[in-house]
Every structure is written in structure tokens, then in C-alpha cells.
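Single chain ahead, by itself, as C-alpha cells, in the form predicted on its own.
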Amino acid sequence: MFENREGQRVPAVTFRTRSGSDWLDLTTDDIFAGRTVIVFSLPGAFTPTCSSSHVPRYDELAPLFKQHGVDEVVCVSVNDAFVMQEWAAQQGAENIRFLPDGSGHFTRGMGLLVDRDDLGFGPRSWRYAMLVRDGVIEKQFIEPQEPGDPFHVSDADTMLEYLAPGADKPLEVALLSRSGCPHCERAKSQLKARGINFTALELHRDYPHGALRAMAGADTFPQVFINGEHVGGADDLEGWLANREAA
């Protein structure tokens, strides 16, 4: 069973990172001293759960973490600096620092370096997350030792619930749009005016026309989805937002 290290200091190591085309060495103190930092560590760059769930949700909630006193969100993986740099670019997660632990010194110091020869990976990090204040681990969420790659407690939502219980989470908004559509622009303006982030999917670039009918049962633009709910077009969105603000 892995040791929970709450109350202990993080390992003192130097991370060999890349900044553009240059090497940049960062010490543990550079990352943690005098700061509040969320760290989540995972088995490997470009791997499925890490790329599709772990990183995107931390990136999405990072601004909310900062509202509650967190200075930085850091992703650690036992990968070299070049791999982590490319993965960061591929993910587009601008709210996260990707920190390579290429030799596993930090992960070994955390007691969470494991052998993943079963996958041909070699030594990698067990999946975990922690809240660190001035170099001291305040809270740690370590995934249970189960077969495979468990992902139950190191997620961003669990960390947010610990840091700020009951905090309102950002809306998850997707908008099916098409170029030159004035109603689409009106819907986007409504969301922007309220500071609501959204993903705009454009016809023919991101999806075929048949997908509009399949997902929304409609032929008109835009079609807005919020937190998995089909809201409808621009007028429907206006009503939805008015009801939310009146509540």
C-alpha cells in the first residue's frame, strides 16, 4: 500500500525542462517555495485517460482553483522534457505547467514510482494528486492499488471539492455553428458578455450537416448544449440565461 505523505515536504529535486529550444532547470523550490500548488501525476504523456480526462479537466478548472488561492497547477509525468513539451503543445492546456520527471527522481521520492513493464513502459508514476502549500503536502489523493489504471480520486473535481466545497463549477457549453450565421454570432455574444467559456463547432470544419440533426434533431443554427442538456437556438439560449440569472 502506498504511503500517504500529508504533512511531509515534497522531494528536493531538479527538473530538466525545455523552454522553447533551450534547457531550463527548475528546482523544487522554484515550483513550490512560498506558493500554493496543485500537482497531479499520471502514467504517461499521450496515454488515453491522461489526454482525454485527467489533463483537460484540470485545465478547465484551473481558473477556478486560482480564485481559491492556488498559484499554479502542475502535471508531472515520468517522461523526458521533449515528450512533455510536445504533449503540452498537443493538449493546448494553457493553464497547466507540464513538468517532466524524466529520471523519476521526484516520483521515486514520493514513493510512487512503479514498474509498468506489463505495458512496455518501464518505471512510471502511479496516478495521484496533491495540494502543496509552501513545499508541504497538505492533501494527497492516491489512486487505489487495483489492476489497470484506476482513475477515481485524483481528478480535478475531487480536488476542487476538497479545496472549495460546494463551489460553483464553470458551465460546459458547446455551440454548433456555421460560418456567416448571424444568430450564431448573437449566441456567442450572449455567452461572451457573461464571461461564459464555450466551444464553437463549425459546420463542415468540425462536423457534417447530418450530425446537426443526429445530435439536436434540428436543421437550424446555432444549436447550444449546456452541461449535456440541449438548450436550442439563440432565442432559447437567451431565455435559459435569463432564467439562470433570475434564480
Ligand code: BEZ
Second form
Amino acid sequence: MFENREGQRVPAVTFRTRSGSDWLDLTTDDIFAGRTVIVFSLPGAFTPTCSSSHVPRYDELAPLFKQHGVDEVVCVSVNDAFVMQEWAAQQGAENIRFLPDGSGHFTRGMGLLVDRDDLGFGPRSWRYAMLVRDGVIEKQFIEPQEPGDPFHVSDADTMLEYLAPGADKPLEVALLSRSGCPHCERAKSQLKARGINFTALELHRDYPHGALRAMAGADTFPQVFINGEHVGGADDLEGWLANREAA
Ligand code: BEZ
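Could I have the structure of this protein in the form predicted in complex with benzoic acid (BEZ), to go alongside the form predicted on its own above?
Now the complete complex, all chains and molecules, led by this one.
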């Protein structure tokens, strides 16, 4: 059973990190003193759930956390500084600080260093998240001790619900777009004008025939998806936005 450390101070350690091509040592005080910090800690850089879900969602919600008084969102993993630096570059998660706990001193101090010999990983962090104010753990979400890699409570949405219950979350907007398509530009302009972030999947002019129909059941570009639902083309998006604004 892992010990919940709410009310306790985070371990005093020095993190050996990389900044560009130099070493940069950061102490616990550098990260936490006088600041409000969210930490989420995970089993390993480049691992699938961490890369496709845990990090991206914290990155998406980080601006919202900041609106609610958080100074920084930090991702810890028991990996060396070079691996963490490379993973950070690959993830492009600009709102997250990637903090290598290469020797596991911080994670051991948290009581959450576990043996992942089953995967040939060696000692790694159990997955957890915490809200830390001026070095003191206010809230901690530790994944249950289940086999495998449970991921139920250390996610960004759970942390946001604790920090700001009922907060409006940013829309998740994705566009299937095609180079040279004026309606795609119109749809993007509508979103930009409202400050709505979106991901555009740009299909080349000679995209495989049938791909758009297979994905969106449509033959024209763009095709817009919001919060996982298919909205349609640029006119449909305009209607969707107008309805939202009228509501
Ligand atoms: C994952 O993030 O998917 C993962 C983490 C630890 C072990 C294996 C996979």
C-alpha cells in the first residue's frame, strides 16, 4: 500500500537536468519554493500511454491550470536527463517542464519508486499526480496498486476537477484539411477569430482516394470534429459556432 503524503513536504533533492547542451542542476527549492506546482509522475519516457495521453492532456489543460493559480506543470520520470530532453523535444509539450529523476531520489523520497523488472525497466515511478503549494503536498492522486499500468486518477482532468470543479474545458477541435482548399482556410479563420485552438490534419492533394469518406463519411474538405463529434464542413462549423454563441 502506498502512503498518501498530503500535508508533507516534497523530498529535498537535486535534479540533474539538461538545458540545451549544458548541465543544469535544479533543487527542490528551485522548483517548489514559493510556487504552486502540479507534478505528474509516470513510468517512463516514450512509453505509449504517457506519450499519447498523460502528457498531451496536461499540456492542453496547462493554460487552464495557470488561470487557476498554478505556476508550473511538471512531468517527472525516472529516466536520465538526455532521455527526458529528447522526449520533451519529441512531445513538443511546450506548457510542461520535463524533470528527469535519473537516480530516482525524488521518487524514492515520495515512497513511489517501484521495481518494473517485469518489463526490464528496473526501478521506476509509480504513476501519480500531486498539487504542491510552497513545497507542501496539498493533494495527491496515486494510481491503485493493480497489475500492469493503471491510469485512472492521475490524469489532468481529475486534477482540474479538484482544483477548479466544473471549470469550462477548452474545446478539442480537429480538422481534416487539404492543401489549397479555400473552405479549409475559412474554417480555420473562424476558429482563429474566436481564439479556439485546433489540430489540422493536412492531407496532400493526392490523398488516397476514399480516405476522407472512410474517416468522415463525406467527399468535401474540410471536415471538422469537435470533442470527438463530427460537425461537418465550414458552413456546418459556422452554424455550430453561432449556436454556441447564442446559447
Ligand atoms: C505506457 O505508458 O503505455 C506504459 C507504461 C509502463 C509500461 C508499459 C507501458
